[in-house]
Amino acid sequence: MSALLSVSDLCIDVTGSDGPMRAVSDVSFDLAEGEVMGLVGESGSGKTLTCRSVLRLLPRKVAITGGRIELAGHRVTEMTERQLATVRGPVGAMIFQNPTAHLNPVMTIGNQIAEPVRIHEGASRAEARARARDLLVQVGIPDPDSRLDQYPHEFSGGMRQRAMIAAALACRPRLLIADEPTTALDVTVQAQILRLLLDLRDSLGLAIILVTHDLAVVSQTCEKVAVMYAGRIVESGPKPAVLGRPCHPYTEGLVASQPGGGVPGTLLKAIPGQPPGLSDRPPGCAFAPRCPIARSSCESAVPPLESAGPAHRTACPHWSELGAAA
């Protein structure tokens, strides 16, 4: 299957009062048509930024420094900004981690939803609003005639997430980056947006990437996992390998530490100590000071990548010690 979306050697730097830092490091993945793949670590860990860096949406004084990105035949790190603005929605949508930051206050959901069909596509306007019509009731939005003209602050939390959906979906993306898109929302709201991601996922064929740092949502939603660490990709794989038999020491912390992920009748276990900042990251593997497995060369040089199972890969020599290894 051949990939829609192919990240490779991506590497991030952010520029602070010291200068440029490093924030992700040597990422690469691949993504096919109709494919779902969670991205998981703690904050802090450079999920968001190499989602942003997909679509080049990255902040000021934030820039990619190496790798290459390619989406459906678009190389996207050797774009102009003119160029990106058509692979940005006809291409590749993002959801928002805040629905209400980034919708328009003083714009009806209807507009905002219509706008880039108009700008896209040269729709006119009765078409880009019956198109922004259909899409509410596509995402489950009750009595869309009128919500078209209500304002976001007429929605509620839930109901501002699948606005913000629709509008991502205007201009039909092969590919959708849902950044945190349950954050904040009530569980059972939570479970209606992850069952209409994959449901217009097997309708649309869209592939997803589902930011997240919650390996429940993961096992409900995902074929296949990326764990991200200190703004590297630490293991990766197909879901039930990843979360089944975890071959890093770091994943097979999350894991334990999930409620239902360790033995039961007994207290959960946490990764002691806190994730590195982008200033004070070790030179070797970033997880040796928190891991029960390190041993001395671990702290001298950043362990690549290596099989461990098909398609099966992690950065962790010493992984076969692992317990749900054996």
Given for the second form:
Amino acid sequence: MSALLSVSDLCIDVTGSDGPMRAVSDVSFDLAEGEVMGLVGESGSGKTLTCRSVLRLLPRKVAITGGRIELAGHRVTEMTERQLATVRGPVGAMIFQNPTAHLNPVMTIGNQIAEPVRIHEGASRAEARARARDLLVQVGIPDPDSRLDQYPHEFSGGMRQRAMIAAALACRPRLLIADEPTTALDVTVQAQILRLLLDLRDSLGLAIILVTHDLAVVSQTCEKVAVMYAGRIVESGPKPAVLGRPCHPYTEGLVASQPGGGVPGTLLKAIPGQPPGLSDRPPGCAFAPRCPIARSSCESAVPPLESAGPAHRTACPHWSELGAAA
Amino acid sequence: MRAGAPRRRWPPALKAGLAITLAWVALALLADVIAPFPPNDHNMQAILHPPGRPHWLGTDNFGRDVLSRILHGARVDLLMGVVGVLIPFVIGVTLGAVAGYFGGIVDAILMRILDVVLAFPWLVLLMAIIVVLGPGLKSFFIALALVGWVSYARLVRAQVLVIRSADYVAAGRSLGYSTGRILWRHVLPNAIAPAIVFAMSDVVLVILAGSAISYLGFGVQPPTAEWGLMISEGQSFIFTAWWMTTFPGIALVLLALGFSLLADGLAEYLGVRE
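Form predicted alone already given; the form predicted together with its partner chain follows:
Every chain and every other molecule in the complex is listed next, the one we just looked at coming first.
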């Protein structure tokens, strides 16, 4: 199975007041058609930059400084803005955390969903409107005919997220990047939106990158997981392996900090300490200062990814000690 | 808000402003029909006739009917106000949007030019340009275009600076929209409200400036009926024929009031804070 998306050795720099700083280092992963991958990490771990770089949607002062991204045969890393505009929408599209802020407040929902169709497919006003209507039905918005002419403020949070998904899917992309799509929604709506994404995957063969810090979301939806810490992928592999038998102390800490495993009434386990900031990342393993099994060798060199099982890779050289200690 | 949310109510100021402004527009359009006399008809039997029948607002030193001249003058003054604002509005909004969105060298150059224009008192600069170009309505409009755009450019630029980093702009980029489309269809409609509100109050300033410039003899030329000109012509008769200056003055105040209320009401309606 050839990959729809292939990211290799991606490096991203953020330029601050005192020069460029490495925010994402040597990130590599592949994604096949129809596959759902969870990209997990804390705030500042580089997961959002990584997923945005797939469509080269990085903010000013943030630049890809190394590596390659190939999406459905397009070398994203080498394309001009003009070429990128033909990929964004018809090949890959993105949905965001805050649907309220990501919809234009002075444009009707119908026009916002129809706009990409008109641009990329040169559809007529009527054709685009018909497509927008179908999309509203597809994402589960009742009464699409009157909804088309409403403005975002007339929609609820969950409905806005559905509308944003409809706009993202308007040109039938093959990859959907979902950057914390459910974080701003309440729990019941969250489950509906995740359900919707999975249904769309099944009906359209859509590949999805789901960026989240919520392991529960990952365990409900993804086939693959990549865990990021301080700008690197520290563990990746099939979901059951990564979440069921974590092979990196950071992943293990994340899994242990989830509610459900422990004795009711006791405090949830937390990982002590804070992740390092952009400017003070240690030379060796970035997790070493917080790691229960770190030793002096961890602090000198960045550990390479090694295999811990079929398609399961970890950046901890001491991963075999983990299961035993837990 | 849910489906069927109540439409936003029109603030009273907006209704009143719209009523006064539209009334003036109607009067100006119908001037030929409702004015009792032709505006430039001299009547030597009724020179400096005080208000009363048949000259309700009196006549001037040539026996011209003041009411008829005010009604016809409304055309000139409204035209001055609307055209005199529209040209700077279009130029200023365009330049401000481009400067704010792209930033960098374009922005820097434009903002320095703007600083230079702003450094001069508005009316003085306006008159200086008109004097150089020669009197007349055309010079007035050209001068306004050269001077007036700065306010719009500054207002729109400030808004665009904020809105260009709005999330819906990022969302537009993620769907492959071109820069031009994002700027005109997504950024500008969200950035333009303060400029529209300012335009309404600017109409007042421009009409007053136009009247002032006509009063000084550099604008509309006699015998055209124009309020500023009428006030200036009546000045020497202010003690014998007060109606020659008072009624055009009241007309000017009423039109200005209409646009001011319109500006306030629109600001409230569009949620623009000044």
